[in-house]
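Let's start with one chain on its own, the form predicted alone, as structure tokens.
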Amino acid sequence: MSQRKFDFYIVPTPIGNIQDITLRAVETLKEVDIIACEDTRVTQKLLNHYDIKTKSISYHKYNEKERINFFLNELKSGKRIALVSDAGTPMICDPGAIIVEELTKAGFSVTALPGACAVTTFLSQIPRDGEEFIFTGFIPRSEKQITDTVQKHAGINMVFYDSPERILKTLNVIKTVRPDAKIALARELSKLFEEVVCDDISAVIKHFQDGIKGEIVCMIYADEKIQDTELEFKIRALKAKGFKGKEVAAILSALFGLNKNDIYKKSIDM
């Protein structure tokens, strides 16, 4: 089947297991004229494995703006470019947003291929009650910033990245804010020593007390008490405006994806 040709391709690469790449991704990397890499040394290993001979150049957070004119000139000459990061999907905590904005303004066609991403890989293998979550990227470094972030998103499942060097410190800070929090933590996703632990925060800290290796994805489960308090506040606010129970249920269900029957029952009880 013939494929539509684009000027610029955003191509996900494996997050660990080198076989986790799509056939279309390999084909695209072979057909484009240039591959923009976060680190050419890292990407070259992947290119060698799949016998991809395409020229690669560096594109990272320190030279994003410098590369804009180069990309524009190459595309104007008729060449096509693919963007990859060291692992996973570009622009998910990786460079790419600046060049995509500039290329879109300039009228070039941009497309993204489906593929590996640590967030979706992680979320697809841990228990969750609903689909709603917030992804905050790499969690801040300072204790105050961590505390503020956790408190701000206490009412929703919060997913974040962290380094193995910092994660235990991060968890201990989170524990001061949410001592009874349930969390899920994954390391080395798709690799030989992949490990996913889902438990209360004290148990997870104890499990990894001797240290942890590998890239980290973590989720703090929503505080159900806060969720109930927030829901009650919304119900009262709507009822104060004269909305009836069924109307309240329909509105909140539509806006927040909540179960309509549960909202209706709660509004009747209040």
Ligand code: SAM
Contents of the next structure:
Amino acid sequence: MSQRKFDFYIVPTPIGNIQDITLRAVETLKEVDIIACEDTRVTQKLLNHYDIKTKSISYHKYNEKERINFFLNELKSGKRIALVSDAGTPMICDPGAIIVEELTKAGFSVTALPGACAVTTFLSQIPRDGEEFIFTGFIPRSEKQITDTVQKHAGINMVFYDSPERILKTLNVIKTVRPDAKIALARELSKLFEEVVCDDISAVIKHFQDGIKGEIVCMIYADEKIQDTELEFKIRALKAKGFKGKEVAAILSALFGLNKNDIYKKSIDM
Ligand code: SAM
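Instead of the form predicted alone shown above, give the structure for the form predicted together with ligand SAM, please.
Next comes the full complex, this chain leading.
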């Protein structure tokens, strides 16, 4: 199939299993003139595996700015470039944002290929009620910052990355703010020791009490009590505008996909 050509390609690479790369990604990495890698030694293993001979060059958060002129000159001379990170999707907790901004400003065409990412791999396999979530990237380290972040997003499923060295401490801090929180925690997705645990926070801490190894992605489920409070707030606001119980139920169910009878019962109790 003939493909539209772009100047700059964001190309996801596997997050654990070397086979988790698309045919189009391999083809793109073979066809571009330069591959900008976070760490050329890490990416070289992937390039060797797929017999990709394209020249690679380092591009990481410490030389992001310096590299811009180099890329601009290469692109002006008609070369095409792909950006990869060590694992997963570039710009998801990985560098790339600065170069994309600069290239777009300079009028070059940029595209992203779909592919492996720890957040989406995680979210597509844990039980969830609705679609809403917030991804905070790496959770902050200090107790105060963790508690602030958890409190701020208590009403929504909050997904975050953390390191195996810190996650137990992080969970213990979260427990002080949300003692009944439900947690989903995955480690080593797509790898040999992949494990997903979904339970109350105390049970998850107990499960990993002897330590936890590997790469981690975690979600704190939304606090249902807060969701209830938000619903009550909306019901009150509509009733204050003169809407009757059935109208309130019809509006909120149409807007938020909630159960009409539940809202109606709540609204007449209030
Ligand atoms: N760009 C990557 C992506 O698309 O997911 C994320 C890069 S970030 C520097 C690395 C973090 O992603 C790890 O510390 C871990 O939290 C998460 N991660 C990456 N691979 C993972 C895996 N196989 N299983 C669980 N989490 C993973």
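Numbering follows the first chain given and starts at 1. What you are looking at is a predicted structure, and each value in this text was computed from that prediction instead of being measured. In this text, the rigid core denotes the largest set of C-alpha atoms whose superposition between the two forms falls within 1.5 Å.
Undergrad: Classify Cys37 as shifted (yes) or not shifted (no) between these two forms, where shifted means its C-alpha moves by 2 Å or more with the rigid core superposed.
TA: Not so; Cys37 is displaced by less than 2 Å.
Undergrad: Taking the rigid core as the reference frame, is the Cα of Lys239 displaced by 2 Å or more between these two forms?
TA: The answer is yes; the displacement is at least 2 Å.
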